[in-house]
Each structure stands twice: as C-alpha cells, then as structure tokens.
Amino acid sequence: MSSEIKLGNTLIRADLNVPIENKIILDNFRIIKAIEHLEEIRKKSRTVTFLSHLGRPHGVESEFSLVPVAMEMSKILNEEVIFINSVYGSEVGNKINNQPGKIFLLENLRFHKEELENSESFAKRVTQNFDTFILDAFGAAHRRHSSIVSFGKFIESYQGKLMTNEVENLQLLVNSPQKPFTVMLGGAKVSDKLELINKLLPIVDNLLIGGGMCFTFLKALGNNIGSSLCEDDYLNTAKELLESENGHKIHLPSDFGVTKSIDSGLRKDKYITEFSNDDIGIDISNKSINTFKTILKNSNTVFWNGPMGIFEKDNFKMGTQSVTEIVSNLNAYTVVGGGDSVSAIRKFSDPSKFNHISTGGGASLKYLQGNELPGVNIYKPLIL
C-alpha cells in the first residue's frame, strides 16, 4: 500500500463497551486500546470519527449513552473529542464537514435495532458521511451486526491494526505455541469454557482450572464440595474429560479460601477433603497457588482466562492476585483472554508485563475454539 494513502473522513468501528457506573468509567482499558494507533490514522485523515455499542439497551436509554466515553477519551488524549448525539444524518455530516482535524464520537449503535438486524440500509445511512471505514472492534467481531459485516459494502474499508494484532496473537497459540504450553482457566462455569477445553486440551501440556468452575470437576471426582458452585448437568462431562486420553494434563486446586456466606467476607482456608456441607469455596489457597506457580514457571507459552476467585472482595483476592503476579513475571510468552482477567491485571499488576491482552473476552474464546468470527479478515489490513 502506498504511503500516499488518503483516508479522508474516517469512520472507526471500535469496541468502547466499557463498564460504567453512575456515569463513571470503571475500567478504560478498551478505550486506551481503541486510540492506540490514532495518531497514525489522523496523519492520513481529514477527520476521525469513532462509533461503538455500549451494553444491551432496548431502544434509546440514557444510561447507555456514550457521553462518558467521549469525556474519558478527551481526558486521555488531552483534547476534546466531540460527541454527536446520533449515528447518521445531517447532524453528523454538518459537524464533521465543518471541523477538519477534529475527533468525534457518535452515539450508541445499539440504540438502533437495525444494527443488531444487520440492516444494509442502516449501514448505508451511517457510512454516507465518510470516505473510509476501519473495523477495529475485535470484542464485537463474533457478532453478525451491521457495523461489523455490512459497512464495508458502501465505502473503502480496512481491518484495523488492533484487530490484526489480536488475530495474529491468538493464531500463534493455536498453530505454533512454544512448548511447554499451559492454559489457566477460571471463572464461574464449566459450560462457558467447555468448547475451549475440548479444543485446547489435545494441544496443551497443562490445563490449570480454578475459579468456581473447578468444583464441577472436583465433585465429579467424588469430593464433598459443600455449597460451592457446581453445574450438576456437567458432572458426567467433567468426569469424561478427567478420564480421557489427555485428562492427566488437567490440574485442579486442592485447597481453598472458604466461607459460610459470601456476603460475610469471613475466610477460612481448608483442603477440599475438609469441606463441610455448608462450606462455599471462593478462592484458591496456598498449596494450589504454589502448584500452579511451579507449572507456570516451567512453561514457555501461557494463555490465561478467568479469575481464581471473587477477587473484588479483599478476603478472597489472594489466589487471583498471586497468579496475576506470577504470570506477569514469567519469561514465557503470555496471552490474556480479556474479561475479568484484564480487571485483575489492572488491579494487581501492569498490562505492559504481558505479551498480549485481548480486548475481547468472548471473541477471543470463540476464536480459540475454532469458531468463525464474522468480522475477522473480511477487509484488507490497514498499513500506514
């Protein structure tokens, strides 16, 4: 691609779907990633306009407005990001055409049902004020929505650098991980990660399982897990995995921080063999942390998705904090699959200590599972 590329009025579909409470942004990681290559794009553009979804509104709902995101972007860039209370029409056209060199953010795409319906007429209306479209929303690339798969039918379109970087890093895990390759999974449910486990278990050397999901496996082995989270419908599936050809690769915690009531915040550390019927396992404890540490330190590639416990509560953060610190100091190639793991990293470590942190939890898991993502590689990569 020639260095003389001119993008004109550029529209970027980013993933700015960040947690917001009382109009305060709780985690701006996706915003930071969305503007990572902004200056390169601005040099070739007349204007740059971002658009995104936020949450799952039913029609126009003020609590899902992107106004706080525009304010946060302005703060990070130390420059006003002009918010436009629409996604198409004369208001958009007039503002961008009268203010060259500026950055804009349009309102929530999902205020329009046509976005979710993949309406081509909606795609045409949104793109008509622009010369170039860049799809850079990896976190939404598994959705067959209008902004993901149809905008490129009407204007010159590219796959953004963030998208390309995500795909390259995840491809490396599946196609050519340096061995030993360890995957560490946490979170609440086995059902959410089952497809991923089936896909990765044959190619990994170790699969570490923590979080609430480990109790389904532990119960399948005949342990009394007390009142801990368990998906009884998946007990047979868990047992089959443990007894399978690659079952020896699965490593489960042996000790936990337990409580009688999550709300009480009271913690007692116990081995799984000591659980009483009213014990709730909320976090992994010292022996399990050390076991995981030994395996992780002997790994050359690590993929991590999901916390080891309810780390938002101080008494139950030990396991997640420990594995965060362990993984952040490895010499291995480290990839983190988005979601709560990113929040843990920002709380307990530094994102720069990891080789790659995905902006799309759900999308990264679907990609690793081998599922087709409608928005991936449908446009030529942007090279500036």
Second form
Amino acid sequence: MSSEIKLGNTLIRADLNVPIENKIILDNFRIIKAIEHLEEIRKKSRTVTFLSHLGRPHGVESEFSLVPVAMEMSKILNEEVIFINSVYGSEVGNKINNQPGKIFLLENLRFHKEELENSESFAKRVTQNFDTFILDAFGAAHRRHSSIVSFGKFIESYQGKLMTNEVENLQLLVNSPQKPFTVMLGGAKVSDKLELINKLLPIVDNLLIGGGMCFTFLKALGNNIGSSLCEDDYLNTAKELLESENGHKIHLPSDFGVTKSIDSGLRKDKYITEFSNDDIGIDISNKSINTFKTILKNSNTVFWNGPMGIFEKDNFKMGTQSVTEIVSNLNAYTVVGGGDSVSAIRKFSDPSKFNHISTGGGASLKYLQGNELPGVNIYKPLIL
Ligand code: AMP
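Switch over from the form predicted on its own to the form predicted in complex with ligand AMP, please.
Below is the entire complex, every chain and molecule, led by the chain shown above.
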C-alpha cells in the first residue's frame, strides 16, 4: 500500500530555526536533518515546499527572514530551493503550480501573529495551496501553534520521519534504558532543568552535573563558589535533592578552570575548596573529567544535555571538549538533547558517533520530563 502513496503538492513543517548572525548560518544541523528524507518524499510528490519559524520576530523583520536558509539548503542539495516571500495566497499557489518537480521554502511563519495564536483561518489559508501536510518539526512540537496543531484539520496529514525517530529514541530512554543509565547535565541554569532532574533522578543510576548549574548545588553544600553563576532562589531545592533518597546518585565536579574575568580569557585551575571570592568557575577540570569518564565508561545508556563550561571560548572549552570525546567513544547507547551540546559535538567530534542527536532542545527536555507535546503523535506516521 505504501508504494501507491501520492502526496501531490507537499507541505513540510520543518524546524529550520537555526542560529544566524549577519545573514551567516552558524550551525546548519537542523537544516541537514530537515532534508534527510527529502528524496523519498520527492519521489511521491509533485512539488515539495518547506515552511518553518525562525527566531522571535515582532511582525515582519528582515533579520528573521528565511532567505539565508533557502541559500544554505540550495548549497547542500546542489539545486535551487526557490524562496517564496509569503506563506499563503495566490503568489504561493501560482509559483508551486507552475513549477512541478521543484523544491520551495516559504517565508517565516512567525511574521504572522496568527501562527502563535493558533488561528484556524490561518491554517486554512496556508494549507489550501497544498494536497498533503507533513509535520516534522520536533523542535517546535512543544508549542501549541497553528502549524503544529491546526494545519492537519484541513488537509491529509502525516507525522514526518524525523519526528517519529526523535520520539522513538527519547521514549527508549525513559521506558527501557539499559542500565547503568547515566545522565550528564550542564549549561547555565538549574531552574531550566529542575523538572527534568526530578523526573530522571529516580530512574537513573548516575546524574553528573557540570557547567554553570553545578555551582548552585555546590553552594547548597556549603562551598565558597566565589563569583560563579548561582541561582540563590534554588539553593533550598538543590539541597533537598542532594539530601533526598536518590541524592547519592548526583555527582558534582571537584575542580574547575577559574577566571577573575570571563572577557580576559585567562584561566587557572583549582579545587572548589581553594576558591576565593572573586573566582568565577568557567569549566570543569582534570580530576572531575576523570571522575565523569569512569562513570560514563561504566554506563550502558547515556543522555547528555548542556556544556560543561563556556566552551565557546578556547581557554574554557577543555571540559566540554573532553566529555564530547569521551561520550563519542563509548559503547553505550548515547543520546544528546539539542542546543549547545549539539554545537559542541559538531565542533569537537562527529555526530555520527552518537546513537541519537535530538534536533529539539526545549522539546526533547520537555518530552523526557514526561510532558505530552501538542505536536507529537497527532498524525499517522509517514511510511514511504
Ligand atoms: P543552557 O542554555 O542553560 O544549556 O546554557 C548554555 C550556556 O551555558 C553556554 O552558552 C555556556 O557558555 C554556558 N555555561 C556553561 N558553563 C558555564 C559556567 N560555568 N559559567 C557560565 N556559563 C556557563
């Protein structure tokens, strides 16, 4: 039956929300993933059109245009991806109808407030130029926006393969992880990851915490963390977690790269017990890296989200670079949740060395927390 499928003019809601600075794309990972199944879809379609949001524009703002994304897609595919400066109307319909076999990209969905308001009339207007809709934007699946939850009310709709694959891989982590199961979290904020920690702590064997977020835990234990990042409002919560029944599973770094000024780029390595008041912890150091390495090497499942330090700066990248290399060479089932950890992998290693790298930062964390995502499993999976 699947080989008979005819998609006609196909519309794909992808997540092409990539970091762009001065019209230069800093990381094209999401673009590469969004076009992974394009050839299969194309064989069954008359035309294929992508649409996505980009950033958080307030109305039409040229710096949030998807033109650079169309150029990048064209470069990767070695074929012109025709950019259409609109998301609905006769301009879109005419261009698509007159150019069978072509690939198109529409302008930023969020130039229309109706997208964020989950407007049904907007959904109807956008979809009326197409025969089939494929929802494949896992990175936006936690948003109750029109393209995520309402487009399917008007045309034949499917869940794309990227989305299905994301869900299957993340589900495996929470439902049947091979033990020992280790989760490694980093990045700036504890508050962003508290819900995740609460959900995962009972099911993991080890929780390694690095990055800026570990200092709230270290301060809660009574350490002088100097001028390092800390969320004082969460000190009590951190203390409760450490003292809870599963608190022994939490492993914190014991030594750090420190600086007096992040802008200076200067680094000195010291133990947490040696911090002075003006020291800022900006990376984990050798002893902690080795402790994390031993735990990671003894794990059969690893989930990693968030850098171990300010890896964007050369002098502060050692911890993140080291754990990237360690996790890439494990025999374990390895999953990485979007965002900065993906940039780190692309900078320091090779994404193919990981079992699954999620395209969704916030969405992957929300999914692992056990939240139902409005855009997940609402349409039948596309099988070609
Ligand atoms: P998040 O969005 O919470 O995952 O945070 C990612 C950011 O955390 C990255 O830009 C890192 O530079 C930053 N980061 C990691 N470690 C530290 C640290 N020790 N102090 C301040 N920022 C950090």
